[in-house]
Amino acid sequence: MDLTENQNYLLIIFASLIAILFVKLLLPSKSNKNKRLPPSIKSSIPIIGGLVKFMKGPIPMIREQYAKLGSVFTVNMINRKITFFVGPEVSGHFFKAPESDMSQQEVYQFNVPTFGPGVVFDVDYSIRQEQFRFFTEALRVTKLKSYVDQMVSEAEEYFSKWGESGTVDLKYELEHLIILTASRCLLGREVREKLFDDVSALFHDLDNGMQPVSVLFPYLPIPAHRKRDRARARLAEIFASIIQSRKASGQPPEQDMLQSFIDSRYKDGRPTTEAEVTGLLIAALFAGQHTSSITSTWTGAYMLRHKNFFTAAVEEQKDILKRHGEKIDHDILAEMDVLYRCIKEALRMHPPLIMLLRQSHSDFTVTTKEGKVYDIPKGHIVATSPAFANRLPHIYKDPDRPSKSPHSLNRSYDPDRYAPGREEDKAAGQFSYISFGGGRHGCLGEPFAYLQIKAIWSHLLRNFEFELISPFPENNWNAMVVGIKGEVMVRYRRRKLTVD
């Protein structure tokens, strides 16, 4: 971004903030007779103090205010109020309320330029529900079983190119494998075999077009947004051509999400349009690509740091090899409980989506575990944070125990907390574990994500030994989807797992 564009960009934001402040100061304040409003963050900077704290880092802010104000508190963001719910005791309405009371559409409007018109957050709730049904049908068990073969094939081909030994950036390798797998299972054979490089580059431009400033100003005329819009238009052309070709071929239907969306019908019998199919595919890839690559990398990093869990996962693979041989399918992946718990614990500690938001359309009441009752007014944005709620000590034993030295293990990583008889994620009730959201808007892709990561790591556990040689990774808080900062370097040696 050159100096002139940067100055214009800052000028637009500054002018917008001044306009909002002007309106805020001139409008008469409405006296609220309700005496049970949640406490608000106090700041020495009137009006924008909450925004300043939030922009410095939402997780440190939540941690600080939770300690001071409890599990329900409000942050004043210029002309908006965001009320935070922390913990399962106060999150029920957030996750279970109907769309008419607690909606996603207003707070996620910034996704519309990326996903495109006529899909997800650019349509009314009734149409969005039908489109979510299309996702559900594309991810039902019979479809997932066909996807597993493709996942396994992609992993085998990718890792066959590694040598007998070497050093790799695990984050880089898994990011590339995940996009290859997603292209085959979701975007289709044509993209995977002929157009992968072109489509991957276009998705890169789409991804880079999702900047923090995009949340407030999704149409701001900055270079990243212009590239995003050009990439979105070109993707629409590519998928329109593929869809037309498939419909005219007369060949048996492909087993991928693209074909599932092409075959989808609304309740009135109307088929999906080419534009809708493209938008739904983009939404699906955005929902899954980053989260799967980030989680698969954290899973590996933690297992390599905690050798006892790596060893347990290897022993599980030996047991499965005894019973099933080399075969891997949907049902065999479902038997990998140790690996499942390792993935789930990595997700507890590092959920890629650290904030979930809703817009409140009606007044409602919430009661804390201490018995305090608060009335939440209509018009508030309501938020919860998986990154913070997943580490509450009254739910999880030693959820975030600090290391005593830079070289000591972070003992809070404990996959056994989900083992039978312990099950800490269920002991405190519903919504104790919210890495995939929950309730009416729980992540539809959760089964796909677990299968994808299991397929990758079952292959790695069976065919390689690893050693983590870089410092243990840290969160990259500067990304929209919180990933991993820097490289995750591992030394590998090819080793075929044998059954005793």
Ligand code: HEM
The other form holds:
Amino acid sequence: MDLTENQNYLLIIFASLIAILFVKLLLPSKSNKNKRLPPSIKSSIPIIGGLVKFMKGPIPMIREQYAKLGSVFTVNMINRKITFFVGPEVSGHFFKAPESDMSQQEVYQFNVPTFGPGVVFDVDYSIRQEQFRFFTEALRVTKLKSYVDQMVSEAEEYFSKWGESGTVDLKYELEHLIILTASRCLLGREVREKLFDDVSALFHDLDNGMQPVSVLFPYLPIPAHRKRDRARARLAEIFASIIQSRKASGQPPEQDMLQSFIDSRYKDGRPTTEAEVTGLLIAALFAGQHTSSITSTWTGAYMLRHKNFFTAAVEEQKDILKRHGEKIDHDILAEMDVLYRCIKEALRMHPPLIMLLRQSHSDFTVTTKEGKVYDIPKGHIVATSPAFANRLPHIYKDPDRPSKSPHSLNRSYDPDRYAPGREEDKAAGQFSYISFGGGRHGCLGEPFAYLQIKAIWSHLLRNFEFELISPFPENNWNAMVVGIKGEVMVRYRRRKLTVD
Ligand code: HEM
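Counterpart to the form predicted on its own, namely the form predicted together with the ligand:
Now the complete complex, all chains and molecules, led by this one.
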């Protein structure tokens, strides 16, 4: 019998699981007799019970175990133990520990074939730290100021193609606009103006190469991985040629992330290679593109569902128009507090990265808010979940009303919870709001993401009226970066915001 490609790789996975199980049963486990270990999931299926629960969906599993076991618990996954830390009281060490105690490299290794060799999780921490410094430099305020001009002109050009009125899928539209903007600000003028279609198709293949199975088996010989590898190689050629012609041109440097990475230098004075620049750009696109487009769509969906917040955001635009006229720049976007809170609240409820992971390399102790003390042995994978932690009722008032009634929804989507005087995200201390992670590895692109989403929504608020005509959207839990299921259809009509 001929096996299909799918059957083939299911067989490989199955064989690997059996092998791991075999090793697990034969090897004696180390004694943890004197330790105060966190509770672990009890299951009727020994050894793989935790894995089975986890595979059914991490968020329902965390919800169930949090209720039963509290804020620190362990899931046994065949030969690995994953210990969860839920809430700011117990996640401090996760976010703040030095790399020697808590590292990312092992758990995010599956990104290596996508980002490519010599960058991020393929290099030692000392080099990775330097590469993160390159990100920090590429995203510092002086650079952000020039990106904002590009974000604004991309939004103006994109929406100028809409008619007087019509119906669009907001999710599709914002996804496309954000690809264009990311191309302009990150990948550079050459890609945006001449190679946009080719490069977008290659990124699409890279994206499709990141399947759930890729997390455990990133090199499995499946068609999606082969396409990914071909796309990665072609992108390296394209960027090598762009970098060479930039270096040879003698023109003034471009204002984009590509140029910033070309100009970056390691501590010993070594310049970045063409391959490293390509890898860092891919990493930036993977970190920032889907996350930002999903967030901009949720922001729109919630503001249209809760008209009071849409109206408040429009009033804010009027006020800013009065003071600054039509002009939009970095500092003017920074004044849009109402819009900022609307985005932040959509992101609290729908963080696209639902689970953050580390490998722990040393024993540590954690104390829960109830005063329970647990010893966490080294070797555990440790995890925390923005999707769950952002909805804890002892931190956020009415964080999570599932009801479809407008009144209840109003109480859960509540941007005012961040307003002066309430500041619910700060009341329980650091790590209460973790959509952008925090601590040692907090998102370096947070300001860029807010500027981009604000640039889009300030343009839409100033130029259009909207009505949400499809049912309120739901999470698409099947994606690696959790997005939105189906279309988000809106009816629009042009109307220019005027100030009296
Ligand atoms: C709404 C948009 C975004 C969200 C929700 C988001 C979320 C996150 C989260 C949760 C982390 C921490 C991961 C961890 O702790 O394991 C992170 C890290 C990171 N993000 Fe973002 N991100 C967004 C946009 C961006 C953008 C636009 C860029 C760059 C252009 C970016 C670049 C990075 C980088 C470089 C890191 C790694 C920082 C480190 O490990 O030190 N992100 N992001």
